[in-house]
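This document opens with one chain alone, in structure tokens, the form predicted on its own.
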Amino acid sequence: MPIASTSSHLVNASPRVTIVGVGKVGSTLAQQIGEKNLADVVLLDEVEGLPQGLALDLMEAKGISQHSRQFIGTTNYADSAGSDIVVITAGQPRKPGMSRDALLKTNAKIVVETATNAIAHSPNAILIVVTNPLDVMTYLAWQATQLSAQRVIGMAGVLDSARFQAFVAMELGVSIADVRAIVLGSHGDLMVPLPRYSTVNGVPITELINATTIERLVERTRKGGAEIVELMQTGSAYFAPAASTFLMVEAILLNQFRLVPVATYLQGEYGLHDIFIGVPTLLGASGVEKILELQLTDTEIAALHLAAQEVRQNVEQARSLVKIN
């Protein structure tokens, strides 16, 4: 049945989901994609064989799984057209001891090219970025594809806010499905959580556990994806950024308008201009749907725009090393 919508790239009977780079994120993805009877799926990686192998294994999967979506691999940009979702997680992961702002100069590069080569030919496409360091790929690509703001979004407050809902869950030994949590900012040691936002089942954590408590929560979140690359030691986190992503596509394919924090374009919000940085977004079939603007502390705001100041110079950075037309 043909997704009901106003935007004219999701008039399609079959969505198309383009996924670049198919390691762990991206094959994890495309799985739940396709178990979910979502889209079709697009594989592209530049590793011959590798794309083509993950796609008929998960063919080979769907008597198992009774869905009827098809997979497609391959290494050629053309095989992807007509994708009404372009998601990026190609890029260099992180290793142990290794900041996620390290990998700068290798994965500019590479989400320059691919976002340029996707969308020349799905030019109606949202994009999603993936790879790290998140909030400045997505301004590269942004920049690179020259898309309306509101079709490129980065994944990563869902990420970290999914973190914290589960810190919050364990420390508390309640079921996950009560709690709510937010966090704001970069992807990165500056990430914003919001504990006065966070709650359990309606009751907001700093009424549920101490200030010292929630402190070493925040720091966990924080440092959530390097303890799962020390504790790995030969890779990094893939089921929960593959799951976060799943609910971006899942939400503008299904223009369900779901109000998740996420790397979005900033014009004057929150005093910030000319940055993708994570706030509460409304995601619905044109993507970026609404910003909304939560009435922040002192010390909150002072936290995002020191994060955003962050995110600023190392996209100066990267623009100095690639060649963006």
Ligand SMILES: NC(=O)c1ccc[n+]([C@@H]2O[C@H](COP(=O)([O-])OP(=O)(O)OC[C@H]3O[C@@H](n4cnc5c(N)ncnc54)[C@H](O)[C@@H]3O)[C@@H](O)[C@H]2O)c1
The other form holds:
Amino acid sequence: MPIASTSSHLVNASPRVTIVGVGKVGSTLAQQIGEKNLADVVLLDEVEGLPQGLALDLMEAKGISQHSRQFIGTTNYADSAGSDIVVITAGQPRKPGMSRDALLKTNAKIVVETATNAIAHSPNAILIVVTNPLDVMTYLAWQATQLSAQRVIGMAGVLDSARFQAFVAMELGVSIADVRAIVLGSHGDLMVPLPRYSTVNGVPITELINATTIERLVERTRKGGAEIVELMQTGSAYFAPAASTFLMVEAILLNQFRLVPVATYLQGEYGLHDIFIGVPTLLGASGVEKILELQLTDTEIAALHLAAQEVRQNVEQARSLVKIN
Ligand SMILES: NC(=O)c1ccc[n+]([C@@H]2O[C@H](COP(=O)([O-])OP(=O)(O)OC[C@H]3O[C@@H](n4cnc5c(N)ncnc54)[C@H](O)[C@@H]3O)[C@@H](O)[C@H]2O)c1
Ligand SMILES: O=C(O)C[C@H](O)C(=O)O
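With the form predicted on its own in hand, show me what the form predicted together with this ligand looks like.
Zooming out: every chain and molecule, the one shown earlier first.
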């Protein structure tokens, strides 16, 4: 049985975001969407009682956090019908010592199943994939749902860039508000942080930090997810991942045209075809409004292509594991 608020007149007036898989990332995202008064949220999970309990908890917090959004907790996809955005956070997180790619076998089946079911009830939704290994799961979700590529987006570059941004701010002792950083490529050890395009209030960090230190910050960014997995020992990061996903949901619902790196479908951009990988993208009401092609050096483009090669191999492996209609 779904648990819903009684003020149903508000449900129709509000945008609706469905989050499939309301574990650490999904439930934190639901809270952020409600508390920032952005949209009603359908919390959907396979574990009976979990989404209903979380929705009730979030509804009970509303009087204190003072917003008007509704939370619906359910295990039934029919209750998510008519969503504007579907976020897939269903699937296992990695354990210490594992790579994200080691989740491929388990999560491929979950992502294909959950994305297909959710989009069957919300065919006009924009789909944001969070489950790892991110770039591969985004490709599978796109194939399984047969949505236009413009409407399928993977969340990773926002998070990786936020980590690079944090490490630069810590290193220089400057306000994080003045730091902008950008990371392209796959969500794995081969991701491509771009120091040349990362700045402190417009000043490239290459003018402010020596090359050895930049390389250390780049390496920490590449291993940023693993650093947290090792520290926590159970599960992976969720505050920054949820905040990164929130930024994407907000950019789409408010048609903001934010320029952010997300995993998007490339058809020749950066010399890559038929692949989802992180590149700078304008996000608006249609999903991917425009892909920005940066001028990259030979080294940077080679790094991006190496990351793409690994993603492609994993997509091939995943295709042999799951049946896509
Ligand atoms: N892209 C990124 O940058 C990024 C960041 C953080 C986490 N992640 C990934 O997101 C996923 C979720 O992470 P988490 O920390 O929230 O994990 P979690 O274990 O806390 O939550 C996962 C949830 O998915 C649910 N689930 C599993 N199979 C399901 C199914 N078939 N249908 C519906 N629900 C299902 C589980 O019941 C659970 O509640 C992991 O794969 C993790 O690696 C990606
Ligand atoms: O590291 C992980 O496995 C989770 C996520 O991809 C992250 O980068 O925090």
